[in-house]
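Taking the form predicted alone, here's one chain by itself in structure tokens.
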Amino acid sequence: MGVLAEVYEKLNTCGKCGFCHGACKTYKKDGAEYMVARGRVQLIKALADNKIDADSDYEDVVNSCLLCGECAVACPSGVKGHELVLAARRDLKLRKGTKPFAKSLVLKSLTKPGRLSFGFSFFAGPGKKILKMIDGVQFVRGIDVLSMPAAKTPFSKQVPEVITVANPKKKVAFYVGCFLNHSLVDSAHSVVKVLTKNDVEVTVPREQPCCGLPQYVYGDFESAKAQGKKVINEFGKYDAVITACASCASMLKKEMSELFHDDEDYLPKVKEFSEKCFEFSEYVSKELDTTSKLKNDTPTIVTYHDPCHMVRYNKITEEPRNLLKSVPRNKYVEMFEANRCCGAAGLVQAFYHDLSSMITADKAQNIMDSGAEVIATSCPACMLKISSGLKLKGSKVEVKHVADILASSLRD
């Protein structure tokens, strides 16, 4: 059976309503309704009926997508539309492959980490001075690429691979994934920190392999399988693993086992460990005490941004808020639209920039009106887009994660 085969009714729920206009941020911006979940849905029906071709106009239809999932929580008919593109993707992947070439570069080269350190590290030394002397480069499709952060040794060799503390209540390993590994480190640092201060001990595997979830929203379901079991045998015998990033906390604790959800001998074992992962935001609200220790001489004005595998895939949303509001006199703004894509959404942003870019400047906008001084947010790709946004509205307010904001109001 083949995959649009298998959603072929999911297809045929859309009512047509036409509820998922309000919703779309591609439609806000782009106008034409095959930009909208429902246009999608209805093409895809009509690949699947043999009505056209999987052309390049097809493609993009399909990949442009942000699978914020903002369309499934207005959908009356409970249509996921996201889950839908997702298995289009899938279906594209099996018919053509994964294109272009340098999309599927990108997605190779995070599965092999040996070839990311030495991109970034490369990027970090001469790359930067490079590009520093080809005038115009300070952005590239949108992203500040200058002010990028690059680590010349990932955040994985930085540290002891078992970082103690005198009198352990709780131990765990630190999922770091690609972004906070490569590029933000001081926000693993950070996040090393707030556990090891609420007498955490905390184990950095030096095997971080990739989560799977770029190659899974891309339909290389092969690819990402063995991602994901790369994870679990390294990851699998700890009590507790703590990621930091949005997008892997939602692979780890739910794609997982959607994308094993055909392989009945090794799904028990992906739902054990998936039991057992937590987004950092979520491990420290439930299992640790911070409020007594924090401190903060320097009143600020916070507000927070949602990913979408935060707010909508896995529903965590007071527990961010939570730990930014425990910060002795921080002022928390609840901004507009706090909810709502930054316009990262993995490789959109790379390869549909103009329209990413135009959904980032609406972000970043917000941020602005809301009179915050700090942005903080729980994933590192919406951390790097939001903060290309800002600047290039010339714009001072910081980009944190929020363990950095925690980090930094600790007691010594």
Partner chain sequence: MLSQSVITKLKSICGEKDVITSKIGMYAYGYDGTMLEGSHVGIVFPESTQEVVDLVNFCREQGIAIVPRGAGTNVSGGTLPSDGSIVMNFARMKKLLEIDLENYVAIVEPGVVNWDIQETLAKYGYYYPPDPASWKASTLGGNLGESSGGPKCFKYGVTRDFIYGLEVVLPTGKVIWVGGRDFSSEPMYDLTRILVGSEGTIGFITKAAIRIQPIPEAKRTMLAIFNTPEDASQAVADIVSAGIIPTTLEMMDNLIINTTEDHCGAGNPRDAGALLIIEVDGHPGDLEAQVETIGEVAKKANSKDFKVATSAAEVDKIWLARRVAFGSVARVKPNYGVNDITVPRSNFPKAIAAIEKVKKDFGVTIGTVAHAGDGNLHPLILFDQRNKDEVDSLHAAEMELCRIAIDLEGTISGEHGIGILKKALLPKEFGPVGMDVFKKVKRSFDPQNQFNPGKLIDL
Given for the second form:
Amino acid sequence: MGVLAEVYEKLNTCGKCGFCHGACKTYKKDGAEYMVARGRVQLIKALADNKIDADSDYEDVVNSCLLCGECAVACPSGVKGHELVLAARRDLKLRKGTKPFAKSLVLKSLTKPGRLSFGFSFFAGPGKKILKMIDGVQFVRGIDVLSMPAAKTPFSKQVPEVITVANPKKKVAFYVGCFLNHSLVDSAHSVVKVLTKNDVEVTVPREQPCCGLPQYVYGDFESAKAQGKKVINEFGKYDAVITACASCASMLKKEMSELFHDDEDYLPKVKEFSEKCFEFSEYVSKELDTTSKLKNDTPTIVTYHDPCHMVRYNKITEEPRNLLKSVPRNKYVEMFEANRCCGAAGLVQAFYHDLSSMITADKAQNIMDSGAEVIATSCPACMLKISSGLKLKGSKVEVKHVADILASSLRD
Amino acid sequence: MLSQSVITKLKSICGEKDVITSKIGMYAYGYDGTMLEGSHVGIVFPESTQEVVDLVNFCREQGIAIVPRGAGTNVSGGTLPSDGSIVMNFARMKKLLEIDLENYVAIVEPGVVNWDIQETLAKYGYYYPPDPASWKASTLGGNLGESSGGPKCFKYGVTRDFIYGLEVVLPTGKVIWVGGRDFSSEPMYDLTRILVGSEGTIGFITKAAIRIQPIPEAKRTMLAIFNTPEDASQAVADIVSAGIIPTTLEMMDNLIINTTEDHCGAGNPRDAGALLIIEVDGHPGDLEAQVETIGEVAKKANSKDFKVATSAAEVDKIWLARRVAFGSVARVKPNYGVNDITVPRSNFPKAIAAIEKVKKDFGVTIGTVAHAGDGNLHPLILFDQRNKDEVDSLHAAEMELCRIAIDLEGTISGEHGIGILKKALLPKEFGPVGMDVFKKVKRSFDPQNQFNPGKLIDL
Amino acid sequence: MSDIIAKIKGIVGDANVVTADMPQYLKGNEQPAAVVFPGSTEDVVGIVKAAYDADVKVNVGGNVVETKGLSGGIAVVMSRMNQIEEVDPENLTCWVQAGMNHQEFVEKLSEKKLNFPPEPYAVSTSSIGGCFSIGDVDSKAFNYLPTRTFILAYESVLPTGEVYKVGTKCIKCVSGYDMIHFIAGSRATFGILTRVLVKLLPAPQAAKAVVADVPSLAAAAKAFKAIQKRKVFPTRLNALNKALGNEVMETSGCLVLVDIEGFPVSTAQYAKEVEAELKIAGASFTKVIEDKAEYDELWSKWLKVREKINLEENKVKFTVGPAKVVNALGSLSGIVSNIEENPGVLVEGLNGKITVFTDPDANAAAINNMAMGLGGNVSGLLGSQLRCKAYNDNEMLEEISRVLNSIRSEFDPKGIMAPGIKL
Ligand SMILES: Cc1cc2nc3c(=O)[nH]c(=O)nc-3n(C[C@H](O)[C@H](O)[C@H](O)COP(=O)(O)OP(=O)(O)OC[C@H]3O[C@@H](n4cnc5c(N)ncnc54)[C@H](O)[C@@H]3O)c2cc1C
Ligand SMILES: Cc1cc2nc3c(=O)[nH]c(=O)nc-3n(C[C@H](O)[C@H](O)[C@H](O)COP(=O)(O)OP(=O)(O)OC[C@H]3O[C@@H](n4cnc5c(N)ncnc54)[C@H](O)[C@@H]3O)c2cc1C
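Structure of the form predicted together with the partner chain, given the form predicted alone:
Full assembly next; the chain just shown is listed first.
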């Protein structure tokens, strides 16, 4: 049974009522029973009971989960489907040794010349650097992101290590995260602008190790822990750590403790660190008074997309909305299913491209139906995914980070 | 195992990705909401009526039985695959083909999820009244298969009452339309009605014309707390006697009140014997008087407390406990068996007393939620599926509950259907003549027993 | 033949078997051997068994039996089985014998403040057994749902002579095939209903009627649409053209009859809104009727008109979506010429149902094509045939017919029941 023994009790709690069907985007799009928490949980249990093998179909079942956490919200019995899938990924990693996905990925890509050539051309660019940090699975991560901007120089090299302000009221460290550092650099600048305009001194440490989430969610706990320790070594010394990537924020604030739960010696350090980590909008709302400084002449209709890591993992939903609403002349509209996954979901967008695109298409449609001119969110992965979804539909709606909107309303 | 040539043919009918024969596929379609398991040889996902026709014809030639399936949330074993059968999953045939608000009709494919219809209709201020608790998951095809009911059906009726017409593929592979787009299109036998609730044993539904209607202008939600379930059922009877048909009359007993408190702290008193959630809807001007009457009735029935929600948040709060009721019992035992026995309203207190006796006689823990207005009880029997003794007592207790329902002039199934689980009890409810009549029906449609064989009745 | 009659006399008593002077109990041109009046389920069992054994045809009626195909057979008249056996106000149900007169039934229930909404055409002569055996849809069905939804259980005698009981007092029951509702519309082909458990509703707390003299059916239909747009759904929302309307009251145009049952506040409000819309439609006269006696009188007149409509042989009934009635009336004029001057046109607004006096042989096909263009069709078996024809879908028609007949012969292997009914 291996590591599945640890969650066996939870696997057993699933009453097979099927309430997760409505909550699961992969099921909604695919329709097969094993593409929903009930099916996944039953199959994981079947594997634990040695009734089935961990064949490639099984791997697909476990790896196609978005980990969006919506099934857990819907489950009347309190089964947390995404956590069980995580355990199953861990189990797979241990069963199959290293990098099971890279293998299947390479095989899949070889059959699709279009993808492959794109992958290479992308890989040749600066994207390489992002991807290198992700163990084993790298080079397809961005495949879907046709127009993914790639910075020649990472953000962290574009700014001084310490960005000083005249009268610093607070000091923070900025954990940039791979995507903002290498791709959506403008949003990283927006973050700094919002903070500095509010008299916050921002340190951008030269070393920006990956938070470990990508490794963690694919069951490579060893690499994830190594990353976690690197992050804490670099950032542990600051009073407050800000990140503007929902996924990184979730890792730093929450999941790191779960990752290190079996390391009694190190765990307190992790917890202490997590306490000091803030998601951007959370920090701005809690610690700063930026709203009084906002100016804006162009009336704009704005909506907000909740990244999974914000709404379900960290329950941060009101802060970004309130910030958006506080911009003068902005009209805030709520879109249908604002809190449902956009389809990016880490590597799902790469490995299960068709599935992921269908989910993104829903998101794009909901955005368009809302009448918004700008869709704001708090996660660069969502931003890239949503952009491509909107582009495919020929929409002109702009995708921005909450920080971008605030920054452009703060006059120089 | 299907031969390669059969698989190839199936794929030529409905497409490569719509035929599944993988090991995990076999496992994942082997179960449903029950604890039983079946063993089939393949899964197909038709996406059009023509594909269904071709599949039915091909399987008939090959002598392969077909088990239709929606979301597989039924709790009677209705979608458990029979040996050597093919599961026909309608989950990918899910278009909302037409919404005609002015004429109160929508045409839908069977795989569309009840909730998705509701969400689309709500945009226009309309709804489709049948609302099984499983509505976020269950498909229209499945709702039709079981003629599902829901909390609202006391006032509005169950699935069968909202179906104008159906497109059906028969075991002959022929397609027929029964009924139409309104209530008066049935020539002679009302085939629509015999198909609704037939659990996929006589025809596969490929389209349905459903009745939709405007959402009532206003609604009031009330919560009444009682010392005993008897008091609560007295209140139910008196509300109806006062000439009021609420949309909803949901009851929860003491055990469920406590498990839901453990689960989400809804704020209900743990010492209450029962609570009732009461909802009335209609013209705003009419509701005040109805709420007042219901308040008086509750008082007369010794209610400890009676609350009327004054905001959406309060409505949510009242519903909170009911929503988590089923799952909340997982804290007591990992598994629960749902029953759906139904008795005449006047026998409701007797049914409650009989459930108490079953608890003692079989040494089982039971929590009861009920659609009290229509006498439909859901005694949840708690157990651990890994403990064989508990599973045995569960089965024995469930059989006893069904016997009680029949003795109290009720039925063994108010909304979940017979499937495999309750098949053995059917003769007790219907007697030899009644069973023979069922066989007549099955034989006239499916003499080869090819559609969902072994469900509902054996030929 | 005399054997079986003697046998039946032995079962029901000589007095309850009529062999001479039968016409008052019969309709149609053929001559059965006897008219029999059973007094109990056992009587019915005896009659059907005797007929089954002797391979003799049987048909049944409330008061009068259709004789088509019944030459030398047995006509069973249910009028002696006319008792209410149990009214159960707590469960809102009532056990009633099949021969119970509809009007009497409704009156007895209303004394107990209970409501049984289904309304067959000939309320004064219909039986409850007949009501469910035909199981049609009336103008009230939009709000109360069709007739079949009011049957919860029944006892019948199958064509093979067995007593069959199905159903409970529960409005929810999904145990086995739904034979409970399937009986509705089966017209004695599944045997003879002896007792029925009907579903009741509490009597409405308030009722009002609105009558109006509106210039044309088209104007009335427009008003009906506007009324529905306001989300007002009266119990009955009907219009009669001049010829029929004048049977109720004198009008210069068409007569609109609106029935509003419900609770005090809403009925008053709805009556106002309905009256306003009818005025907008150009009504030269409107009245809201609140007085109970006047209200009852109005609807009993309406029922008489319906009876008259039903007795008319040359008529076509069809439905279109309720929102399409205006269009349908426009097109209808092209088929049957001036509908205002027609000897009879009835519009049931909420059901989108139109009845027009015209020769079906001449016009039903054209009317059906028009109705189909508006998402509807001619009602009943005729409609189904026309529909299949219009789709050029003989295969479907054959398959439906095959299914209907295979069900029928499962129930009635010797084919003795209701010989006049063709499926
Ligand atoms: C927690 C929980 C709560 C529930 N609450 C309710 C409730 O409140 N009310 C209620 O009535 N039920 C309830 N149910 C039972 C169940 O959800 C319903 O019976 C539902 O309608 C089944 O829908 P499904 O799509 O899952 O159908 P399935 O389970 O897949 O199928 C149900 C039946 O329909 C047949 N079928 C499916 N599709 C077709 C088709 N296209 N043509 C012909 N036959 C077909 C199947 O063969 C099967 O016999 C509940 C179940 C659970 C687990
Ligand atoms: C010629 C004619 C046509 C009609 N057409 C319609 C119509 O299209 N729609 C409509 O709503 N009303 C119609 N009616 C009105 C009809 O009177 C009502 O439906 C009424 O409720 C029937 O009751 P009854 O007792 O008069 O039935 P009958 O006229 O005696 O019988 C009607 C049908 O029901 C069957 N039946 C009667 N009693 C039983 C029983 N106990 N068990 C089994 N079967 C039984 C008969 O065999 C017959 O097929 C029609 C009436 C007549 C005379």
